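This document starts with one chain, in the form predicted on its own, laid out as structure tokens.
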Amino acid sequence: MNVLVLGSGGREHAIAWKIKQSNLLDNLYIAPGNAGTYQLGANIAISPDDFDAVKKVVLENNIELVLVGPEAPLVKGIYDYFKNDNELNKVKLVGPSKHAAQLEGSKEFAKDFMQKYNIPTAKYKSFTLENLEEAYTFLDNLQAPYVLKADGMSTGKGVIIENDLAKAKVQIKEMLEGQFGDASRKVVVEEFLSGIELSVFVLTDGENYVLLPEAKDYKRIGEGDTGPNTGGMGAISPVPFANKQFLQIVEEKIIKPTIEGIKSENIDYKGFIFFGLMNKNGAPYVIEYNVRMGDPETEVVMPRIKSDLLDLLIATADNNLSNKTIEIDKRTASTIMLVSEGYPGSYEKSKQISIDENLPENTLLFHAGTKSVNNHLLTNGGRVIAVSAYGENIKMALKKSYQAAEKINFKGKNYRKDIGFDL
């Protein structure tokens, strides 16, 4: 089978790495890919958002399955584009429909869905600039801290948590006036849930699902979870507090009602669902849905999947997941994200990267923002390389990730030294 993975980050590198292991694979293509995916298949320099260019690549290379990595093409309707095109509708595309993608593309849509299907989440209300005074009143009736979320997609940076009421009111006005562009023309204000976060993932054909390894990521740039949010600075899987009993509660109260809701609404959904959860005294609450895998969580989830991922993806596209099971590696996987100086703010690109060949055993490098120019490996993004490792426990896995991180160098390299500090 010829497979196309759309995307260019560490998530797509990890997915491509896993697909490459399948005996069902003939040729692997990644668009646009990075310097890491180049080692696995053919990189094709097109944007995943350019559906006509994607179509051309699919037809020219006899692609039989497309896996969509990032959220933007899903929210823009790539699934529907394929489904409604006579030349593409026989191609298997793993990713939800445009309607389904609103579970990530609109915080309001997602919260309304959760409320309708009794899925535990924080109480909330959404506002536009026209009802700003109502937003102020709603904030007056909440207890600090105050959670403000841009309704639309803002690459993981559109959530603000503010402890001061006056500042929260200033902040929501700035958001509604376009701080995050169109994404924050509507803002969801919700109560703050105290606890510890984790991410749970399923692969679903819209009726059945397989449960993937859970993970915990670390969003803030600074140690001790300080500073602004990023796309993610590291991750751990499994999560120690997510024991069998806790995950059973997640399945019964969150995953199954979500799948039932998708079926009840006749939502066309074939792909991953990411459940961003808060564990509040043993009770799980949904913070957000994503309609694709997380990054850098994918860089610890994929290494722990022992089953043939491509086989599972085919079953997903063919509505055949009820006949599939998944085998999970019992070892811990950790990842440390190496980022450019200045990230998540402005940063420079094209810094030369050197990698010591003598990396610790059981370590994996997933490229996120890299490119190859004249056989030189260069930085090409804020998040540069995810350094993943296996270990018998969290401490051993992290030790290897950090040892490997020290063997990778580029000017301005930065990374958190405390991933896993709260576990």
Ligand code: AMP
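Definition used throughout: the rigid core is the maximal C-alpha set that superposes within 1.5 Å between two forms. Numbering follows the first chain given and starts at 1. What you see is a predicted model; the values in this text were computed from it and never measured. Compared with the form predicted in complex with this ligand:
Superposed on the core, the two forms barely differ at Leu211: its CA moves less than 2 Å between these two forms. Once the cores line up, the CA of Arg331 ends up less than 2 angstroms apart between these two forms. Relative to the superposed core, Leu165 shifts its CA atom by 2 Å or more between these two forms.
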Given for the second form:
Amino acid sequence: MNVLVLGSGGREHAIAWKIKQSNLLDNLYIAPGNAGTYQLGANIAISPDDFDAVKKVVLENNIELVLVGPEAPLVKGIYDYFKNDNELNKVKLVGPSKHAAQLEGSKEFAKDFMQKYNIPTAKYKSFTLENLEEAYTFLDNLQAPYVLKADGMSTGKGVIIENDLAKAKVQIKEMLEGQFGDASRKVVVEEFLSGIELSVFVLTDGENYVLLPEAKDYKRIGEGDTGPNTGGMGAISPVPFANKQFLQIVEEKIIKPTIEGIKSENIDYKGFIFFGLMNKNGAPYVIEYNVRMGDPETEVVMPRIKSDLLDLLIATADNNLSNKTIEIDKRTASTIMLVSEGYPGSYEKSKQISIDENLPENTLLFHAGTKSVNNHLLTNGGRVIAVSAYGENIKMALKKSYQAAEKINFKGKNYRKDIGFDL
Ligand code: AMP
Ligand code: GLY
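Take the protein just shown as the form predicted on its own and give its structure as the form predicted in complex with this ligand.
Below, the chain from earlier opens the complete complex, with every other chain and molecule after it.
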């Protein structure tokens, strides 16, 4: 089978690495890919958001399965584009429909869905500028801190947590007046949940699902979870507090009702669901849904999947997941994200990267923002390389990730030295 992976991050490199191991694979294509995926298949320089360009690549290369990595093309409706096109509707596309992708694309849609299906989540209400006074009253009746979320997609910046009531009121007005463009013309205000976060993933055909390894992601730039949010600075899987009992509660109270909701709404969903959860004293709450895998979580999740991922993806697209099980590696996987100086603010690109050939055993490098120019490996993004490793426990996995991280160099290399500090 010929497979196309859409995207260019560490997530897509890890997925491509896993698909590459399948006996079912003929040719692998990645669009646009990076210098890491270049070693696994053919990189094609198109944007995943340009559906006509994707179509051309699919037809020219007899692609039979497309895996969509990032959310943007999903929210924009790539699944529907394939389904409604006579030449593409036989191609298996792993990803939710445009309607389903609102679970990530609209905070209000996601919260209303959770409420309807009794899925534990923070108490909330959504507002537009017309009912600003009601928003103020709702805030008056909440406890600090106040959580304000732009309804639409705003590249990770649309969630504001404010401690002061008066400032929260000023903030919501600014958001509703267009601080984040159309994305914040509607704002969800919700109760603050305190606890420890984790990410749980399933692959679903819309009726059945397989549970993938869970992971803990470290989103802040600074040690001790301080400073601005990033795409993610490191991850660990498994998560020790997500024991069998906790995961059973997650399945019963969150995953199964979500799949039931998808079924009863007749939502077309063939892809990954990423449950961003808060563990509040043993009780899980959904903070957010994402309709794709996480990054850098994928860089620890893929290494722990022993089963053939391509086989699972085919079953997902064919509505055949009920016949599948998944085998998981018991070892711990860790990843450390090497980032460019200045990230998540502005940073320079095209710094030369050197990688020592003698990396410790059981380590894996997943490229995020890299490119290859005249056989030189150069930085090409804020997040540059995810350094993953296996170990018998968290400490041992991290030790290897950090040993390997020291063997990769580029000017301005930065990384958190405390991944896993709270586990
Ligand atoms: P979201 O984009 O909805 O995932 O929100 C971004 C981040 O804000 C989450 O990863 C949490 O760390 C934090 N957050 C969002 N909603 C809440 C909440 N209701 N209570 C506490 N923290 C939250
Ligand atoms: N690492 C968080 C995300 O992918 O959204």
